[in-house]
Partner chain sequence: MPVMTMVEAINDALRVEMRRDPRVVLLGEDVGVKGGVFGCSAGLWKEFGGDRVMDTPLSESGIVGAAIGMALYGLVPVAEIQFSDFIYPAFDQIVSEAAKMRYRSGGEYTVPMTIRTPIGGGIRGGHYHSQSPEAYFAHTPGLKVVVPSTPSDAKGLLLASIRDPDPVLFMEPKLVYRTLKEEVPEGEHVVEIGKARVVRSGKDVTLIAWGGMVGMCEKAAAKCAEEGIDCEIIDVRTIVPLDEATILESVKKTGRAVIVYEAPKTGGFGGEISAILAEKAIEWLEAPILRVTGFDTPFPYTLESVYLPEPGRIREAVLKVVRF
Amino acid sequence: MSLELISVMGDAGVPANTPAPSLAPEQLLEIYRVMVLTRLLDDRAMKLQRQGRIGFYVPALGQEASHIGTAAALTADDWVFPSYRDPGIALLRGVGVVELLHQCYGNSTDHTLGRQMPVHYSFKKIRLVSISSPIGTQIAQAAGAAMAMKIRKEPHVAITYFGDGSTSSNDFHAGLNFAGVFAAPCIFVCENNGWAISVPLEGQTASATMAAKAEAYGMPGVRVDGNDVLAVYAATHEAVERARVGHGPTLIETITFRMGGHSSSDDASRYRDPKVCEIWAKRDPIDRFKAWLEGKKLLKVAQEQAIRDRCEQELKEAIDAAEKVGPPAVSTMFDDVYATRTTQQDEQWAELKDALKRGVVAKGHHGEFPL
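Please render the chain's structure by itself; use the form predicted alone.
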């Protein structure tokens, strides 16, 4: 186990210690495009929330390299158990930004029919399992899914994402211990962004690093510069290949920083020194990757502007489309509960229709969003 910080692009005063991964120019540019799109989505979605057009949002500002770089090392058949700060994974795996926005609006086109909180995506077509609000839930789920694939002799892996705060959850211990004992093909990605809402890292663990915790579970632990998308990809690619050939799980700690608040309901200025944000802003993952691409003659100014313009237009069209769709029909609350609607549900639906007809329940009233 080596806990040296893995770096490809390097940083001011910190030389790179890992060679660049072998990725084709089109793959590198696609990763960059998704990072830009994720950043722009964050900006627009936070504004939509402030304008009262959506109820809630969780920004990924500053963490684009961490989750997009890891996801780029997967295949379409691998299973993803994300956290709520990882929208770029879905975008990289082919989900349109309009589908994410349908979910944020909770309209009738939303795959979950408005039943989930905003930013709690679920996309069966890309094997992305529903995001959960309870801390650490997805860790044990991913370990179980990975074990199922091992039993079935499927050559796939499961990957799960969580913050430094989640390492204090019961599911962290249960998931890593289970995967370690049974050599399940699971990749655990701890996106260490320094804060669990308002609790700083030093209030979360007495361990020198999060990656060091891997030793207790009998698996490799690696630390990677989470703002270096190529370093993140390289570390994940190695872990995925190990898991795919039966060598078990890996814990990856990506060192990054949450530039925004925990969510649209949080004011980070109440507990965080703004000078720290200024330091991390100089290590912006998109700016670093852009400079690297330009240095390799893979990205030109006009090309970069075209990417940004295309992303802006995609977002505009997606917002327009999402806002034209009405809320789910009231009757949908009885769908997908059981394989076949029960007699009790039929009675409840009849009672609700009568209440709506008499005006006891206001049509279209959803109440205030709780957060």
Given for the second form:
Amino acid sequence: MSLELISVMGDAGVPANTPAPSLAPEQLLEIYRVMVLTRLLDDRAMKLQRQGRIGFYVPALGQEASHIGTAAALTADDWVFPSYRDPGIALLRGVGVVELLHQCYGNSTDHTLGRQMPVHYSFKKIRLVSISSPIGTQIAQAAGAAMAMKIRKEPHVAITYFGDGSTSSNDFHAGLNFAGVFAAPCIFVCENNGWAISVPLEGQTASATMAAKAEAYGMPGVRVDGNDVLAVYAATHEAVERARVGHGPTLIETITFRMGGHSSSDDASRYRDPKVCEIWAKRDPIDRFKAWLEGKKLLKVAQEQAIRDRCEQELKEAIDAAEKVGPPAVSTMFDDVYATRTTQQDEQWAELKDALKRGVVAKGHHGEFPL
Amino acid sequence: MSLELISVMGDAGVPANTPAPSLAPEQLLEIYRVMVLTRLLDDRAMKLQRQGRIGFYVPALGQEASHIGTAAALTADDWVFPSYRDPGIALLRGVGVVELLHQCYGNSTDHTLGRQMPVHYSFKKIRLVSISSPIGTQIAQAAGAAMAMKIRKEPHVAITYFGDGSTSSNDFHAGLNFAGVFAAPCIFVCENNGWAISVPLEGQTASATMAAKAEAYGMPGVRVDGNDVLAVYAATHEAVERARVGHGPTLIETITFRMGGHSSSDDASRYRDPKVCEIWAKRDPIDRFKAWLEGKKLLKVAQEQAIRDRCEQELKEAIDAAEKVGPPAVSTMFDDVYATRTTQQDEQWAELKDALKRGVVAKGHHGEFPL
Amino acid sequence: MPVMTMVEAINDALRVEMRRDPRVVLLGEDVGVKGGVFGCSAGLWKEFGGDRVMDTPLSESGIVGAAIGMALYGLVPVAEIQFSDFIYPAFDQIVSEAAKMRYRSGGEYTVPMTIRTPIGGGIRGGHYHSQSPEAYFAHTPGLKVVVPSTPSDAKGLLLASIRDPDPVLFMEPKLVYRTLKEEVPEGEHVVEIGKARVVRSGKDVTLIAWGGMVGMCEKAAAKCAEEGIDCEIIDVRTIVPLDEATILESVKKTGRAVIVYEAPKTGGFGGEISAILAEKAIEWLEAPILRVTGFDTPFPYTLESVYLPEPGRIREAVLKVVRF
Amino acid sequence: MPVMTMVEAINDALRVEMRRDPRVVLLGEDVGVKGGVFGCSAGLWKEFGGDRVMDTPLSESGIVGAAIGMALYGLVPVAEIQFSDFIYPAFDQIVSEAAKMRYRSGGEYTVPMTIRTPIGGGIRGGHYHSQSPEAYFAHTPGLKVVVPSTPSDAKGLLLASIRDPDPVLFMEPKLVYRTLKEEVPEGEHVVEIGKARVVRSGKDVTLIAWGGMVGMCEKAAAKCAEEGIDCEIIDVRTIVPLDEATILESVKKTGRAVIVYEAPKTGGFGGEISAILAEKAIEWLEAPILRVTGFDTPFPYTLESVYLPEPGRIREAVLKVVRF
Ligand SMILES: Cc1ncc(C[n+]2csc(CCOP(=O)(O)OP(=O)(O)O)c2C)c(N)n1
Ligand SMILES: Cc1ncc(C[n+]2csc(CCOP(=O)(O)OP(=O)(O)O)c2C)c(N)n1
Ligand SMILES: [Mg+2]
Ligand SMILES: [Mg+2]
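For comparison with the form predicted alone, produce the structure of the form predicted together with its partner chain.
Whole complex next, starting from this chain.
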């Protein structure tokens, strides 16, 4: 199993070893724009959380290349089973920032009706499957979707994202094993950011690399510089091509770094030396991509500023829009549990509605929600 | 990861590549005796099952070298977490056939009081941990016991046994991962007998070998001819030595074959060609060990016959003894759920006892059990 | 109408639905070439091929996780868990994922999946081949839980389950698998989910049961009839959603209820039924609500027949409430 | 006596017991260097070292499986599951293994292990950080289930749980974690498992609750008192084994019962309590037994405060049974 790190741009200590993928300038700039937008969203959302305007957030800071570069290698018909740290995938696939923000606010415009914590998105229109908190579950589901694609003889792939910690989960094992046995067109992307909350990589596995785990499932495993968006794209593109022609799954390990805390609830300084972040700051995926684009004369300073301005504007408008919307109606709580409500639910809702109407529930608590 | 098959005796197509372990003649003969005893027990127990005298059985036919040879490399202080297909380990560690048979009859002398199906043994006196039906659970437990040994700085090892099918279980993944991370003195023995009930190896994993899975957990993986008891011993001995001095866990794959059905409930002819058994019959672990011992002049024909006779005698007496014993008292049903019974259990037992005493429960059903 | 065992009726339902709907696929351990350890999928691998009848690796988490992925993508998977005692490795996928997918995605993503699994005693399987874990799943909004008690219902409810837009846990009582034969309609035969069945009407006491315990209640009722006690028997059929109306109506009529289930008493689903009665029918009750159940112990091997509720214990409870 | 939050009391209990008994070890995700995501094990890794306070890989099945192995071998493990919502990957090890080990080995092998895990709402965690899954475990013979409602009880019951010879699931209500402060005895302080606590005595109606709902009942009772209704409140404290006697005694006195729990109504453990009352106290009941509970839906994010039973809804139920 080759442990060579795939690199397009090269980095201090890592020589470039892979040619740049053949992407049109507008494709490259679109990837760049989404990376910048993701970064700016991240920054603003963390602030909104600190201001108490949204309840929770999970920063993707430093991992933009890892998830956006991989997703860029897909077509619109491919299915995505992401983790909570991959907001850029939805943006790349055309979802507006405002839709993400409605979800973060858990308001009535959020089409998932404020049922999940922030960043647990779901967008069927772009084949992005509902994100859940339990670690690893999406991995086995992605394998199943890929099996279904193969059964139906459709040339699509399923891609799934998870962290280094998630490789310890039951469903990492089940998902890769099923995909291996059924030669399903599934791409497994392990975003190895060095940490699972406070547990560092060496506390997670004694394996030399995450990519090496692929052998246990009879599939190729590749390691790629996760902060090199072109390398990430190239590795995924190759895996997708293999999968589409029936050559089965691939495990891709993107080597990256979680620059922030685990989430807005976490204070990383309690368990890790902030100095290590400085090293990784020099490998910032956006800075590196910008330098590369500039080197190739594909991005000018003014253009870059225009991209940023446009993103900031979109963000500002999105926040304004999301804050205008009130919470979902209480009645929606009983919807979508089943296709049709049970008599028990009907009865519970009738009682609750009556109590709310009569105002007998504790003051100040429920006033804010429409029935 | 070396995929060379460790072999001491050699076999058609597999050259010997490992020197015989230095075992005293009486040790070798004791291993031989236990293999023969296990074989004879197996044969008799399957007949008892067909005669309706015991309810269920799981044959170990063909796998005697695999589980007895590995266990022979342990000392009495080491802990064993077996699967249901390893009866020879208890015999090797000094448990009498009669104790196994009491369990298979589920009678009142069975110290586990007929609570589990046949072959689910438990013998604390020989550090053999209670066997359960759910696949794979013992693997994580063995890792935990080994972690405890390390924490306590005791020079023991934990060994655990499981089939090829079990490598797909959640706890295979968890157990090997924990042992790897904590460098626990744990030996994982995958008895690869080619089948998980009706599912052949290639339906279980796309991995080239089971041993290759070790790399995913940062531990050595070795493949050994599972029908070559000396090779199996040698491989385990080496792994145990490593573990004892703090070098962590090993995954051993013993390549063997399930000659019989999965269990007394299974008819293998419904899903596999019986011809494949003929090939493996030529690799019979007892025949091969016998030939080897004879070649080394360590076993004479008369001696071999004496061993068999002794085993047959022990078996006959054991069956007679087990059949004499009645079922456990009904009251024992409420014992050992907790260290002390709950008031709910007390109440349930009082009611049941009363009903049984008054004979109001359906006729013919309960008459046979003492209160 | 052909006479079938429950195993045959299940097999028939699977065949009928696979012929009708090409999206239906089966997956599980030994369901393919072997046809399932109880033979429920016998012959289907041969008829429909390995793409639609899949022998999987030994991983319940993988089976259910993959089935969810298939369902999301547009197939209609029927997963088999070989014994319900082995469903626990898949507990997370069932409870956290299948049951919550529609809700958390605002109704966008659905999991029209059926999980078939044998439950209960009757095969001398000890505590790892005899459990009745329906209560665990009944406490999981988003999941439906169906337990047939006869071959005909097994077919009709299984067809309804496969066609249901929500995930259904379909629990098959091993006690009935091969012991009961009855006429089962050929071809199309759907029994609506959410409707209890009045097995026997009576005026003195209501026996409430499901799965293998319905037959036990029938035997007890026959005995009681000889003694002049007229039992009504309700086969709950679908634990979730529960048909409260039928149960309440009956108990309001008889004024007495005995609930029978195989699982350990404490925390069993019969407690929920009792609680519903205590909330909604207390004025009609003329006696305590009794439960005849498995005991608060694991299911034993040798003592299986003592552990299982049987007609004698049920009759005792009936006498108690009638004489109260 | 020092005043502590529940988090501090738990931390104190762990420290006391680890100092007293060298066999006690902690393991779980982020319990070591970080001291747990809620800080329950803060400072313990520093004091006792990595051999006794182990940060594990992200695998609940591994955490509980390894803890069982440690317990079998002679250690006394205290495993943390970061949120009870994430306990399901370990369901098989808990239900099939820990709970059945003593029984199936004829009493030879035991698992004196404690699993600590936060439950319930109160942190705006949505359905994956707010569940109250006690009913799943209460239906599992061989397992004990303990839910403290105050800092002092948390310490006393945790010490009792760690010393208990059987596996104990110790569920910590997040609603109380940092909101309630009270005096907690220093050093040794053991509260016996299996005894309910009469929080408030009263004569008109019995409120039965555990964990975070006890405080809600207290608020409701205060309000009811203003209206001349005298509520007795029982904190169940240990779901298994259940102290039926205390509950029955109270309900026989008041003739009315309202059971309050956060979990979805259907199949919740309150149903079991209601069933016990319907079996053993029906002659004393003067009104239906009501339940004020979470709804039959997953726990919502934005609408959390509507989902959680609160004093207003409890008071409504009290009025209903009193006026019945
Ligand atoms: C089954 C489960 N256990 C525990 C958690 C709590 N938890 C949330 S994220 C996390 C760490 C995940 O680490 P990793 O997979 O590396 O992803 P990252 O956060 O680094 O992107 C943990 C332990 C969970 N969500 N699910
Ligand atoms: C969790 C679980 N799932 C399914 C089963 C049913 N089952 C019992 S043995 C077995 C096959 C095991 O195959 P393998 O691990 O290769 O062991 P072998 O029987 O070949 O020794 C299966 C599926 C079980 N016991 N536990
Ligand atoms: Mg990580
Ligand atoms: Mg096998």
